[in-house]
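Listed next as structure tokens is one chain, alone, in the form predicted on its own.
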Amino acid sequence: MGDGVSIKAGIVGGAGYTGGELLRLLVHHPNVEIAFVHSNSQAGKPVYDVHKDLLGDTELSFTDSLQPDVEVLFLCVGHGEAKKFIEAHDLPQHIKVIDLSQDFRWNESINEATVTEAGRTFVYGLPELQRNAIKEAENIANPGCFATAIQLALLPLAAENLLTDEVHVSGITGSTGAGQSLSATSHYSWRSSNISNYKALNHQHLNEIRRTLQGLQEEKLPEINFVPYRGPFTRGILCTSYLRSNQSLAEATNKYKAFYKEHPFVSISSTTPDLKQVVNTNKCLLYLEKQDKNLVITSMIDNLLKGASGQAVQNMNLLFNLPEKAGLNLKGSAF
């Protein structure tokens, strides 16, 4: 497939916050009819009376019926509930799922990448790691939000046996990567001027982390500490990881930008990043810095996008053998 090609896609879930990053990047794809967006609460309104910012862009409006004709089916559900859906709905198997939630990110298994639940197979859809599996697969389980960020810092090293110390990661998340429903720590009285930290070194990214990790690296994976923090602001991550290392800086910096060469979402950062740079964009910034005997690498994301839906469109793109950046050519506001 390619120029010309126009896929029908389907969203389940449609109102959430994914939902709607999801909407605003396939409204503008230049390869992607939208079939249809699912929502049991929200079925016969317009899309936009819950997206405002479509307005404009779109008149489709919930059903809450699903159309079988689709070549693509989004899951933007909760935790739980894709499982559910799945197994309850006989979906034909020439649809493509590509499911956000964690339900099919895991198994116990490092050396095997999949996961196969109610007659179908999900590849982990990391792309700077599973390029050519997600080419081929039938199914996606899209990574976690904080699992992409901080894998994404830990990769190339991995790729070289070089996680040999134990590492230390700690990250800040906005609080779209709560959802939408109204929570203690989600309320704007409560998260504006003020930050805290959460699940302590039992984030439930650490699954599927430890398993990418492990699967890469032939040496025993050493112990992934992670500390994540509510942070007063609305979209972006920023993950700080250190290790030990006994490369150089510059050993270190030609191992990154030798391992995502090829990858066109991830970038080196020669200076400091602030959030802002990759808040509204698919990127990922990286920036190493070398501390005594320490390797510090900072890591950041949007979390609805290359933490999510930005994402979910990228793993359609290579599925469907389209341009890996179609629909996905956005740019940060840096003020």
Contents of the next structure:
Number of protein chains: 4
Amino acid sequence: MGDGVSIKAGIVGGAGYTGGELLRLLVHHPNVEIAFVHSNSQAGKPVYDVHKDLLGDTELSFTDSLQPDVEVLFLCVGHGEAKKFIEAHDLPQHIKVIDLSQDFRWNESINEATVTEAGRTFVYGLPELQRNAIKEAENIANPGCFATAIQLALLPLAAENLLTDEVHVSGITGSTGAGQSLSATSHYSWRSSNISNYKALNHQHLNEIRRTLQGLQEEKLPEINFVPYRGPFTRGILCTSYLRSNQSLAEATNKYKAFYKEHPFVSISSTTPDLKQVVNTNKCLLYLEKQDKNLVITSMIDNLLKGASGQAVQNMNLLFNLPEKAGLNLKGSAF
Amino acid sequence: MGDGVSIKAGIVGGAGYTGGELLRLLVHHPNVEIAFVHSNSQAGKPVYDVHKDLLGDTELSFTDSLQPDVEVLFLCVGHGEAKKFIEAHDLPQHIKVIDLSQDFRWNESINEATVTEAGRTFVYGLPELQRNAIKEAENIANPGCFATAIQLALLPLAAENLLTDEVHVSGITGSTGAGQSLSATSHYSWRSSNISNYKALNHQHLNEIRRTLQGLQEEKLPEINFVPYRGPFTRGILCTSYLRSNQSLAEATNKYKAFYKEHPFVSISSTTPDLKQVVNTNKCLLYLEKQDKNLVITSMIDNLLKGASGQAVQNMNLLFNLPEKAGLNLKGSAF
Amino acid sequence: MGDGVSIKAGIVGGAGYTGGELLRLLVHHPNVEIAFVHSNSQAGKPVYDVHKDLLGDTELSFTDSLQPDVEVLFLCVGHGEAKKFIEAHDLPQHIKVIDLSQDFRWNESINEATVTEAGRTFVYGLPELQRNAIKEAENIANPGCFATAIQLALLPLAAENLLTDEVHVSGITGSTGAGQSLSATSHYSWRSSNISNYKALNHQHLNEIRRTLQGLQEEKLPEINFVPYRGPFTRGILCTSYLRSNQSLAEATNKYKAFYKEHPFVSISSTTPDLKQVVNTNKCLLYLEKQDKNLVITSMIDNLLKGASGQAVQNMNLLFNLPEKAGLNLKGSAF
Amino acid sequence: MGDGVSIKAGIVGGAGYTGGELLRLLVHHPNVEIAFVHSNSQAGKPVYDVHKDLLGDTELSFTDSLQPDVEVLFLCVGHGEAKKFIEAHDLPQHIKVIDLSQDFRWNESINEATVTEAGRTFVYGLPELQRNAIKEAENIANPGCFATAIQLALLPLAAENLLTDEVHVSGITGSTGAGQSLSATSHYSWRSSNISNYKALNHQHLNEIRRTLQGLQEEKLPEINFVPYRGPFTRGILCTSYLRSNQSLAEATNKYKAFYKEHPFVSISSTTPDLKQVVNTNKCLLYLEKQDKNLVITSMIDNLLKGASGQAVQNMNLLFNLPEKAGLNLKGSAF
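Mind pulling up the form predicted together with another copy of the chain next to the form predicted on its own we just looked at?
What follows is the whole complex; the chain from before opens it.
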């Protein structure tokens, strides 16, 4: 399974952060041939002129023309741009699209696929929830980064109708989550050694999270309150969620372990975790505590990998029946 | 008021972080003469051998003997050590003690002073709550850093019996809060670009906070849930608190402004704040938002200043009838 | 001396980094009244809308009109803009100008003042070299940040004709040296945990440095080689300079101590120094070593203070016969 | 070549930083089976208890006993400990030892192997210089991190007798270079946003560098002056070297490209580089400039990879005739 297979892949929006991270993965993926990397702004330049760490890894250059003979197309463009791209291009139906924007995540229920006007259906690509649907899918809407970290923290509870009381979440994200555009909050002199919250109780990923969890849980979902922070680091998201729970720590741990048993990227830690355990990997690490009446779940991912491009490759692996970890046995940076 | 006055001060435990920060303040305080800086471990060495930034500011050396002819004695020793120090030394009653440890913060009610066996009474030194009691006090128990940030966020609500629903707090602290001892979580290679939570829903400052708020509010206090984080920066604490509230944003803002009107170190920001607005100052900055049914209060301080040594000086100023801001008009580092 | 004196000061270009830092100093300076803060881009806004840490310190707002009744005018505008400003405005001659740009630093010799077409003469404002000239000056050209750090490392040698062999300097600067403009190298995701050199052996401050040193030393100056680095921190500059020298460490140390004896902001450290000893102060710290045939001089300053706005205030103090340290007894951030 | 081959490897000193980094590489290496990971201090514990990011990657535990049936043994112990280990254990001669300490780097000339009393010969393992000797070697002395970065910057010049004038090097290292021991200079509160030099012109790697270069160049080697800095980041080394040179930039570039043509981990960048281009990879990136009479060479590596464990794996690949990049196609962290 996987041996000798080679999938032809195209990348649209290859000059941004998620595009670069995808390239870092695909240049070493044993079953992928990168057919083209599209970028209007950088067309003609070697890929390593923009993603300078790729010097020595690839001689690819950016192009402003699309090649139709690919099997999978990754859309790494901004929110809103993916939908426009799909509408503007008459892509052959056999090309599977993996969209990293939020454009096709929104539907009424996780149990229905999003369908575009041109009849292209998108399945929400959270493999730990939807592995089978993804394997059969035509196209994938790749989840958001905070949404991934929070959903993976809560899925095992929703699956057993245990999200019965209000949930409180705080989470801190690195700067790459905001992309490469220059702004006051991405200025080094501002962000270094600084911390700030934003969109408190009002983050756009809450809809995505609620929709998923409600699709899994029969009982009506309680309030989910979320305070996001900008942290002084570049990669990673760490979230802490808590809610009233009657389960003991052992019971909860068993349920989490059972839920994620077949999922190679999720681990339940038995010692206090920290963000850098997952940085530069496609892993999600979970840690459970019971404090008095509350169950506390800490979850963490690398926002550019499990929260974006790594998850996109995981989805590609499933779509093409490759081993789920192909190209994703990454050396963590650890420090 | 203040002109020409000179208070003789002694410092015990001057080689640690809070001792150093106190020295940085007192060497430039217009109304203080530092009589001695006590340290068993560093006795004989110039103060600038340990607190190297003080080279050029003072020629003081550490001593291992105490001088009795001081008017105020700052205890900058570890938790538990302050109580031992007081018990082991027969300090003349005229010496006012300002203790930065937690040893004398604990009593049943904020409305009663803690009294030691030797008859020394300690008043909880949160000036924005207790200014008048502090002015009349014999000795001061200086509040904890997280406790200061969270109390200043909630005091105006407690004062009007508005802490009626469960409160949810998350907060991130810099590394200096853990002092200068070497440990795995203070190792640069670990902490840099990292984030982790600890003592989730179980932080020791919760007792201090609850006791204060309950002393102010007639209604029984609701649960206060607190998730603390270790952040990759050295100075500062930023907390986000939220609770259900019937007040409009305008109503809440007015109450906060009124409550802190006479308190020079607390400001209500009308724009989104960030931690570095208060770093290297004695300020507390508050920011209010209303999100649907919730009131969200962001509060931030420098943990070594308003959360420790700065507040200790503020308390000294009140004890000796100096201007409250004397020696505390600090240039923030801003970056 | 200084008591009760109040100098009326204006600031042009108050919305930038050096303008903000100057405001942080002047709002607490005992002998200054800020008459106006000029900014075309921010006119009408409170100063604390831009320099948010000043909330609670001042109620000043930016203005786009200049007031003529000031005694001193600080120009905190970009390189090239200061000259244009002087040419465009017919400033009364009694207003002393302190220019923080490089526009009036360039003249043939440190021993001559720069004179504008309108007859305004500028003295190079490095107090440790030119204190007397500054006291008599009409206007001041404030030195560059790297230039300050390197000159203070080498002045005592030049003064004794000891710069006889090639000098090698490396130095690392924090991000605030590049100002607040958004750029690829000021992006947090890029600069965090990163290091890079730039303008190796070709930095523009070399001319300024050479001119000064040659003015002091009779012998022809040797080559000065300088490799600057961008460091992952916000404030400060640390430089290491070395050259062949016949002096012993003791001889060199004595010469440095003698040279800086009357200069309150320069200290010679006898223990290995680090940058944070001077951050958020107006100090320059020097450290000498002898390695085999080489004399090694480490020098460090805060680029926004001794390297810009702090030195500007020091120059103002000298111009107006105030104590040299007035308003500059700053609490270092230390961490 | 390489397919299906599986080398049995043992690790001694597996609980430290280089041991952990080696594990991160070997758990994913296609041609390695880790037979044991030795650690006296952590025996019995799962490897992921110490190197927490390895949770999910391996179920190996530390052991305090050695297994003789390995083909290669990595020594990741401290300087001095490797020699003691070799003396204390009667290792079968067929086990090839790769030592990451400095213990067997020291010999008179790069052209002779170091021989222990027990007759074990060590070849200096810098593959870009010694690939053929390494392929035939019995044991490897793995180079130092700064030594690797500086040698790779200067080898092409030494190879052509062009190191004719004094060389000046400055370099900045991340904190992991100092290992995991707790010390004042590894304390987060100290090192964050700080910079300091150490061992100026006196670093222990200078001997290693000089010995290598002199072995390659016929002409007597000139002085090599080196100022090392501790930087506020965890991974990586960036060095700038310069010397007088008669070559044009084009000539020098051609020589460097020719020298490294067959070496897959070294690239010559044509655009200004920065450290993060190599972090979390086994690459060395070089950048050349000509400034007036000087040739300036910037070189950078990840100190834990090309500067330690990555180079050790590269050496193992050569020793066992595996593809040189096997297990070393690493995804850089880039941010």
